[in-house]
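Below, in structure tokens: the form predicted on its own, a single chain.
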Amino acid sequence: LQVCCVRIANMFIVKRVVSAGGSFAPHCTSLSVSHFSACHCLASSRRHSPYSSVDRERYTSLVKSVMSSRVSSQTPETLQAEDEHMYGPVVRTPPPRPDMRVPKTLHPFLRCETTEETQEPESGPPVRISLKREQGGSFVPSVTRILQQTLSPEQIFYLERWKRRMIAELGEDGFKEYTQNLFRQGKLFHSALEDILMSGSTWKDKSLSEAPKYPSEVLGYMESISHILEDISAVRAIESTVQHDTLNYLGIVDCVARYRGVLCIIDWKTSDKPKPFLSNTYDNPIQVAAYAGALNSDENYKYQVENGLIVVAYKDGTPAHAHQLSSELMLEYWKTWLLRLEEFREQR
């Protein structure tokens, strides 16, 4: 068999040389292999072959290359094993570990003494408790203020870089006008939402008859959240103040309602860029958990909320993204909020 391979390979060489203008004799290229036998030693007479003078060792590498010109049988697993044998095992970078710190005092998220008998009925108009700061009273920081003053160095770096880039594009006055417009659009958006939720109607009903009365800046946002509003029911509070007397902080909840049957703290956000993942919302989950913890401890509310919802609306009418926070996630963000609250107190 080896002799056959050598001869076939050498025939291949002869033909390649002839086709390239070589000087081999014509009769060498017309040899037939149709009756070639591996048992050539049994032939009755041995005829002189033009290949007898070929140096077999010289073309051993060629034969090997011809015989091995097949698809490799190695798999990704065997290639990795070979690579590890030659260069050592692959050092994999471990995923970033979550913050393993724990609050010094793990304050409860829920008010344990609340029972089913003390739950408020879900009928009736939504509650709205206005913010009242007592004259001469002690200062109670807001959730927004605490989060702003406890940003990580990385968050501060990216915020400052974004601000410098925007100023470079718009100028100082242009950037100031841009931020003012964002604030105004946010207020108009929340006002339109409040009107719809207080009336108990849907955006579809409003868009057919009363949409023109809303500012043009919010029409895209309202269209963006229209599919979310269809799943909102049993609204219990709108733009209502919540306060945690034990931890001494307060906030204003956008909405408390049922989303697909689950009672949630709902936070409405606007954005120019898509935010399809919860991680894109930065500190918003911590904010929602802080609001829920304050509401659960506030005597003005006779019910408890364990879940959250962050809705990101888009000005161009693109369907909003709804990020649900389960009770397990809310507890994790509640611990993070307690750490931020401790950091804020240490700073002061």
Second form
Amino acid sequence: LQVCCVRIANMFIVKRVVSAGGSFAPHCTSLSVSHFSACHCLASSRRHSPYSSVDRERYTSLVKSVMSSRVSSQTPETLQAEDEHMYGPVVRTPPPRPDMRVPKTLHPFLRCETTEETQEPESGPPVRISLKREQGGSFVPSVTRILQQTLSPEQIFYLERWKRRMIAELGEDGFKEYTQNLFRQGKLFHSALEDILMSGSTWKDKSLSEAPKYPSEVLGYMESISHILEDISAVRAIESTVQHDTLNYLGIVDCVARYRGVLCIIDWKTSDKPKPFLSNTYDNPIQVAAYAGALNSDENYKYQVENGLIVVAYKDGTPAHAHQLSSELMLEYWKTWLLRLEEFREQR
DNA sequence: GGATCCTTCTTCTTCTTC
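Structure of the form predicted together with the DNA, given the form predicted on its own:
To see the whole picture, the full complex is given below, headed by that same chain.
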């Protein structure tokens, strides 16, 4: 509102000064002296401007510019001053980082040995290996931590800008509450899903009989993914820890199951904004590839997973978006993950 | 029981015209 008032007030001043024939002409601040004179004269005697006979073509656009209400009276300088007032000092967008790099060592995504004889039956309850960190052992960083600490300058810039704007809108406390609520919803959604997938029933069965058991906040998300759940079968792992045997990192996979018959690492996400394209999910595909690579090297899992699936659920029940990651795509993201991992190690 | 960890999310130009 404050910015609007300032901008409207500025435009009003320009209009008044021009129509009163004054010599104040903010539009001319970046123009030459001759332009300024033209501006002044045109403003003071519009009907008999001496410039109309001298150099009419040259000043046509200038006249239009000054007289038009569509032109903002703001200059980049005043806009920046306003932004600084509202959001703090302006940080320039960092130049995009050329990322044609390849990892120094291309660690294999899949285990070398053949998996034909190690196929295990897909019956039985899903595995759930809980996280147990070794006391006093060497520190093993997590996928989330590594991704968080190797964000690109662009990502950091946009995230910080978003945060600044949210705090300006909601206040410090309001922002804290907002983010806590986002996390809470995500956690509730994951718990409900875990419950459904562990029990081996479908959401339709559950929603008919046990819907009241789930917090009302997650019902929309469950409705959102109900069509995806119909295509899920052979759930093998839920919220289970995976650790890479040589690359020394760990994480917790949301789910390993078949989606339309293809064995996938599945990552469930909640989002307020629609994410119809894979590119809308930022680092999520890298996260999925990192989990898959770890699982493939992990002795606790006797099978390999080459594909991925990112499911974005919506609170209002809008059908979720499911982004499938082919084995080729997973390999590409595996390379990106290896780069991020190298970057993380270099920081230390 | 307390402390710590993993995870849960958040980003992508901006203005005019119809």
